[in-house]
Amino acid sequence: MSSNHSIKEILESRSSVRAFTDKVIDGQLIDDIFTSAQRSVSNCNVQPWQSRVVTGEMRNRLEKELLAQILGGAEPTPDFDWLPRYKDVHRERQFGSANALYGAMSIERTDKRARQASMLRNWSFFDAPHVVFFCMDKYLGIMGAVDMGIYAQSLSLLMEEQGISSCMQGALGQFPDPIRDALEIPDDQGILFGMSFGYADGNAAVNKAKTNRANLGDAVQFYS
């Protein structure tokens, strides 16, 4: 059911959800949301997104194959070099996000085993019944990635409007091979990142994690 909240209210209230119920979203609603997201802006209207939405048996197959690869000691082989080495204030914000997440779950900084187990949940899609892999032609580079980010944000807001939660996951682009094989993704397309989505588990401690935002003056300068 659609909410009456404004975009501003949705932005102020939403957060990344990392625990979902097993309730499946109506297929027509998913179709409607992705249809609306087609109105997202893109450079020169190239609309580079090639989304693969996975549920049911295929979702379970990919979870099993991804976890097997990671637990087997495989190294990441992303299609795109998207992982920056944060420094200075960006590093501080990264630590702040981690502290909020692990603090909500009462996981100590020294508890490496619990932190690794929490990280591993990325590849079980945080138990969400649905996941979308955001793919694009590899040659598009950074401009394609910009367009993909705009598109993914549109999807996230459209979902929130319908009471559907999500979590953007760069981790879902780290091990593309099982996904490429299962979904028959052409070699000239790459998996940039993914997003798990579904209905949030309101009782999960991890969903209590909240991150802050920089002050306007730290992010925006006005000129006249």
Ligand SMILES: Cc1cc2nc3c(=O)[nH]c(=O)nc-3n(C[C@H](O)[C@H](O)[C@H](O)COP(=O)(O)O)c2cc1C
The other form holds:
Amino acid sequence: MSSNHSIKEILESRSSVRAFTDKVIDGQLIDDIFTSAQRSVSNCNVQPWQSRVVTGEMRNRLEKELLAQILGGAEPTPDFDWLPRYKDVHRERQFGSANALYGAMSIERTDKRARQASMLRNWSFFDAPHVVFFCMDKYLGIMGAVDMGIYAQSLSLLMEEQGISSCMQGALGQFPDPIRDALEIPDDQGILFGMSFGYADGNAAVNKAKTNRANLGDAVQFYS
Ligand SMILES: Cc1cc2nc3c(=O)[nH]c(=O)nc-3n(C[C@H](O)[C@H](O)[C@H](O)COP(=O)(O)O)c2cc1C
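For comparison with the form predicted on its own, would you give the structure of this protein in the form predicted together with the named molecule?
Time for the whole complex; same chain goes first.
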């Protein structure tokens, strides 16, 4: 299923996928992808990532426990404080991405119930058969978070190269307790975020969502 696409082509064609088929990825391929991602750069080569890749019965157990906790009214208790409160242009872009998502699903702005139901799908891992939780030592804070983002991007591009789709999910760091218990994550490690991955459901409306990007001039200034 290797695409033979360049990184440029992958970046131009990819998008986050939020509906997956139940087709399981070959275990050796998952191993190879995570092995290649080990080559990611990190500050002083500290490689802070401690990934927990979950599938099968454990995946189903976590889905059940997370949904029970959230539907039971639990408040988020993230290990790391990065709940985004965006301002100005960032807020506009946040709205833009939500509109792309709900627009693709024909969910009205005022339809709170449908929006909540769609949000809840985060903790069903969007039906993906695989999910990875990105953990790191809590003391690392922003230093480690930079490296974690780079590592996650490596994984996501390596997956795309193999025809595997993914969605990075801050939502998966919001209710760490059931995950910590089930996966026996030590107290000095935290779950920063997660990523569901698998084969995209080509028929799902949600996967038609396309986000845009700012123009080069709004993001990069060149000096000489
Ligand atoms: C760190 C991070 C956290 C994210 N958290 C979520 C999330 O919790 N749920 C979700 O549906 N998408 C999440 N996303 C996906 C973004 O919304 C998405 O990447 C962005 O809107 C750009 O769209 P695209 O990936 O389709 O190009 C996250 C992305 C990143 C990088």
